[in-house]
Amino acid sequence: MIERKETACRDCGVIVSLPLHPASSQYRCPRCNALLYRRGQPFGYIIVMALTSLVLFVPLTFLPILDLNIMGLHASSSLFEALWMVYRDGYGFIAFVSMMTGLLIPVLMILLLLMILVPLKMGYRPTRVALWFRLYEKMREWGMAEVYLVAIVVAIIKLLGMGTLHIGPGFFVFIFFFLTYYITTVWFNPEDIWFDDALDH
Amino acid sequence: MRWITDIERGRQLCLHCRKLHTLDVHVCDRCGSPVHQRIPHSIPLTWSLALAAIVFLIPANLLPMMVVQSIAGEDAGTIMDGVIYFLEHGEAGIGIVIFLASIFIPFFKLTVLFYLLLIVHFKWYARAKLGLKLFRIIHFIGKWSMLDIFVVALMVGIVQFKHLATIVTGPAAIAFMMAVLITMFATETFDPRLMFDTLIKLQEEKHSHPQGSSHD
């Protein structure tokens, strides 16, 4: 007899019973096909990927993403410098929201994941794990690094007509930062931290 | 097939950690989030946020997104001007991307939101599954409307050549960003389960009139 637990579909409310230790890698709602369970990767893998992402974020703060030359005049800008200009124009709120959604929320999500997973991996449950988990879940909707990445590509195409454009190293670092951030969040299944056996996961 | 939902069973789901609770629980004992059977005030909140987003979309489309100041003079362009510029200059691909992200997606999202609200209001259970598919689409594409805001921020950041050429943020940017954020909040407050809940009432009515035929 397989142990089962009851859950409800968050999209249509139907009651479903799932095996307590899922055999399949994912389960979907029989009525509306919503994802009910997706197997996460071992915490060790996620920690390594999250650390890589964190390391890649450091150079992003100062490396130029674009370098533009118009008639001998020269300008280059990192992601944070670009937002500083928007703030200086008097649109502090735009600068703030862009910085949060495009850059800070992704990196905060990575930090929160590390704060949850590293202690679990080392064998004890952090006292504030519930709070950090709630913050992580709230941020999930608002991380927009991929939109920012496409925005850089659009800006590059727009600027090509204005002068000589060089793509700075910051752009390539940002691509790798986004990839590692994305893989980290996909690998992590939040339900894994609540299992009683999470400690030796 | 008859589906048993959390309402009939007297259960409620924690939307954060997905633990199933009985109705006497108010705060999830596992992750500490407030627990409700359905998102409180979901319908009136979604209505008001969707209407507010429409108000912000008007200046967002009529005012300039960014102003290019150069020796040739000042050039202020709205979102649509930007799209037309790219279509005319042989960059149709980028024009279409901006059109989709900045004009099509905001209006599509709001149209879908109103449709979902009508499904709940008129108890169109037969359209609940279609509604849920549309809900998942707008949930997924919502953040892409921020694209133009990021583009403006980057352009403003890099094109700073004193008197030769300078780009300044336009007033439409703030209105557009407000519209995008408000529609994202509207999507988050809408509870798709409400579309399916109407079936419970339909089945109860059917139960009291046994001659009615089955639809599901």
Contents of the next structure:
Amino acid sequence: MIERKETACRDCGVIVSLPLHPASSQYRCPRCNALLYRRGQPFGYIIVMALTSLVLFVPLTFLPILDLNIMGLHASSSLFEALWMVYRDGYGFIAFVSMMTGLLIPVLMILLLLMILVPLKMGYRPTRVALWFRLYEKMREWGMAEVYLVAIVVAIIKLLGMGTLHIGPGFFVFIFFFLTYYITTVWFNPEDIWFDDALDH
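So that was the form predicted in complex with the partner chain. Now I'd like the form predicted on its own, please.
Only a single chain is listed, so you will not see partners or other molecules.
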């Protein structure tokens, strides 16, 4: 007999009975067709992508994003230098919120993912996995790395007509960092860590 659990659709609220150990890659609500469950990618793939994000974060902190030359005046700035300038101009709160939501929280989410998935991949369940999972879920609401990407693109468009603008290597590193971070979070389905077969995932 297949063990089942009841869950509520987040869109329409209908109660649906799903297998406790999903045999299909995804299940949809029978009334509104909303996605109820989708199996994530294997933990090994997610770990590799998360480690790539962390490696890219290191050069992201010091490589220049933009290089601007206006009538002989030259200016170059990395992501952290830009935040420091915002703080120095008297917008400390904005600089703090930008740094937390755009950089630090995404990195902390990746670290929490690794703390959860690496032990599972190695064959044992960490004792504090519930605590780390709750922290990860709370941070998901505040991780906004994409806001930085949009802000940089807008800045490039606005500065194009003001002088000679060169896109620095930090910009490309940031794009790869954002892509690997985004893929990591999309591939990871938090529900998968509670299944008994997670140790073999």
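Positions refer to the first chain, counted from 1. Note that this is a predicted model, so its numbers are computed, not measured. We call the rigid core the largest set of C-alpha positions that still match within 1.5 Å between the two forms.
Align both forms on the core first, then report whether residue 35 has a C-alpha shift of 2 Å or more between the two forms. Yes; that C-alpha moves by at least 2 Å between the two forms.
For residue 12, what C-alpha shift in Å results between the two forms following superposition on the rigid core? The shift comes out to 4.3 Å.
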